[in-house]
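One chain is shown next in structure tokens, namely the form predicted on its own.
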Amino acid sequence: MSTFTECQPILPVSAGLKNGKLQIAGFDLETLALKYDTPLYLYDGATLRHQVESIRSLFGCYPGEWEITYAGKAYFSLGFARKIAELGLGVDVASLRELMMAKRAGFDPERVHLHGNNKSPEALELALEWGIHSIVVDSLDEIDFLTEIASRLGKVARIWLRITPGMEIDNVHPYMQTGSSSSKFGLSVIDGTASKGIQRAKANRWLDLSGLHIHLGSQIYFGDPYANALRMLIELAEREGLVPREISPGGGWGQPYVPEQLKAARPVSDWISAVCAAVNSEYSKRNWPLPKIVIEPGRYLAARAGVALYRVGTTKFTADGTYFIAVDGGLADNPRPALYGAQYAAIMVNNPEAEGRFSSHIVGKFCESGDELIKGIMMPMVQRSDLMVTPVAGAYQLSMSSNYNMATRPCVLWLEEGQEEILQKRERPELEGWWVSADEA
């Protein structure tokens, strides 16, 4: 088990202890659990602002324009989208529904970017009609597909091209690698597809090629891969006679999930300084006007801001002495341990400095052996109805959640000091229509 003291650097910045109990933004978690039930996801407004400002403060090193664009795939609901828009961020969306939600949330279309390797015609049409800043084209086929839609609507599409540099990043899970030569994303530099894409887009009257984009993957802790990829990108542009007005290195900066990962973590300044220095240097030596840099953090902004609050149910010892602790969430609200072997810490709400005594598996309630949230963690003896928090739950959990075993997705709250707000209501099976057949409706 990890104690509050050990986990403080990965907990929300407003987390603290009062009367020996864990609190967030001044709220008693037992009170919130009784009011909203569990599993319950909590987002701390102070932490999200802290993460945003930690990046904004670093861009003073860049003499050109820049923009922070939130990667909506990390977590997006209407309530959360509005919070992001209020902070003056752009948004990177990857589906029709995310695009519609961004519009409804009040984002300036000039700060919206549409990604995806297989965008629907409906999403492309809405992007053109709304007039978003850029459609990030992913393939030669999409250049032709988008041209057909743009010409039919009579609208010129401002685009970036997503370029795949053919780089693999050390110590990054294969599922999180997106810049390798075998990636399903983007136009490859290695086989010449990227060059063809630039030339085809430049010659197309329905496309305005304003920028180039890369995304290397996730949980990257070193600035050098970004700098190397950007140099490759700018060299490619020079060969093809293109001076990009905008450059995006994507996102993917790492976020520690457990105290043990704090040793390897690097400050976000390593990322921003590497990106700014590479772009400034490469453009300056070519006497090109500096481009706008657009970064797309998702996990870095949202992950630490969120925690998952679970209630303990069944506990038991197996024949080999392993202590199983089952909670009322699991695979359906957090598939990351099953998909990536992701690691998490656990803190008992009413005894946050308790030392672990038993080698334990914290598991969910779902009918899969792989429904294990945390394996081999040292835990104290716990009881049914005890509350447990897993930190760093704000990204790629709810956005990847499901209704497996017909589970209902949890309630999500936004917390400020003395103020709580529902971002996402808990699904209620007796009212939801997703499980009712046509003849029952």
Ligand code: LLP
The other form holds:
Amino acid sequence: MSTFTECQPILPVSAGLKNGKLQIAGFDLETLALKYDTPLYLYDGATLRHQVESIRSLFGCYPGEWEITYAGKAYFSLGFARKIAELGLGVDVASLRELMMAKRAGFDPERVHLHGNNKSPEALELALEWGIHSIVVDSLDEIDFLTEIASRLGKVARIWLRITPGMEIDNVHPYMQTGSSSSKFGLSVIDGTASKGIQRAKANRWLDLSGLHIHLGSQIYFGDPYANALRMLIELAEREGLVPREISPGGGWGQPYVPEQLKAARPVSDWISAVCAAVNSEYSKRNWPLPKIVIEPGRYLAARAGVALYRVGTTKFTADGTYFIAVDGGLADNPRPALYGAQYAAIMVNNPEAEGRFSSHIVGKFCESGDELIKGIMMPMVQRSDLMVTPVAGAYQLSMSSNYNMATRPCVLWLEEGQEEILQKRERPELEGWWVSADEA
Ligand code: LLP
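For comparison with the form predicted on its own, provide the form predicted together with the named molecule.
Everything in the complex follows now, all chains and molecules, and the chain you saw is the first one.
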């Protein structure tokens, strides 16, 4: 069951009640829904800044350099990328298009990092031409592939190596684990590939190996795995005669999605202090100059800033008494429940404190039984055209959205108190060409 009061810690910080209705950044949500149609995604500027500041204020504990780099895969659009750049954050991009978007949004190339287990030659070329901070090399194969490109272009590539420490994190969904030795990502410590990679990169005149990187996975709430992985990384570097100038523990800090998860959620200070303490003590022990720490949060920065606004359509009670509430979005704009069994809360905009009375399934409108946004939530009686908000919609929803059943991707707004801005227009297939066959184009 979700009411405004229960959900306040997972709603945008500017969410409030006015005349008994849910509002965000002072906006009446019915007015926005009428103007922009639903499903509608809203990003709250105050929440994004709040999340950024909550991390920045913690780095005071680290005497060396540090940087916050947003993982663009969580949600990226030109408008949003500009907001991230204006906040002085770096960006981690994972494809040619994300890289192009970062360039267009005005990021300083010194703050851009390119990731991916199979980067395209075009992405690598652009990264070299634009002179980004680091290409995060993912395999021995990629060391050789990048060398070919760098030597052809006559440009030395500044790289990090992505190291796979061989760790699985408790209570993390298998699809969100990336640190195990069987992962498709990175150079494994356990089978010796990581050592080979470091030696190969060090001996290569077209590569400047400036840092080492790990990313353990997502929805992690404990600092210990980060500290342990960093220790392992630094020991590896020492064995291989490398003093990394930069160290990245990746991203992955957890974000509660429903009030029931709040108890288990840990403050972000657990993450930052574990990372800073591990790096500081391991480097100091060796009398090495402190490295720059680069963290890559995606979800922690973007998830809570975003909400999805849907309109209720059909409702029904089944023979066993289950209440089905169908909304006008679902699987196409949010595949996370179907992919990971992700849980969500729901708040009725005009009745945000209503007590739940019926055991309900909130489903989408798509032709797929797995299109269930929320299973088994207690809901009040609702009616066609009521507006519903699902909080924590800002990460990995739109960036993983699809056109299933020819759905069009929703409009996305950026909200500041009294000011709205379109980050992304609703998709218009008739304008964007995907209703036109090749012979008509
Ligand atoms: N750095 C690297 C190298 C990554 O691969 C990722 C996420 C991040 C940072 C940011 O992780 P975050 O802080 O956002 O957890 N689709 C899944 C999440 C996949 C994350 C992929 N990599 C989901 O919907 O939960």
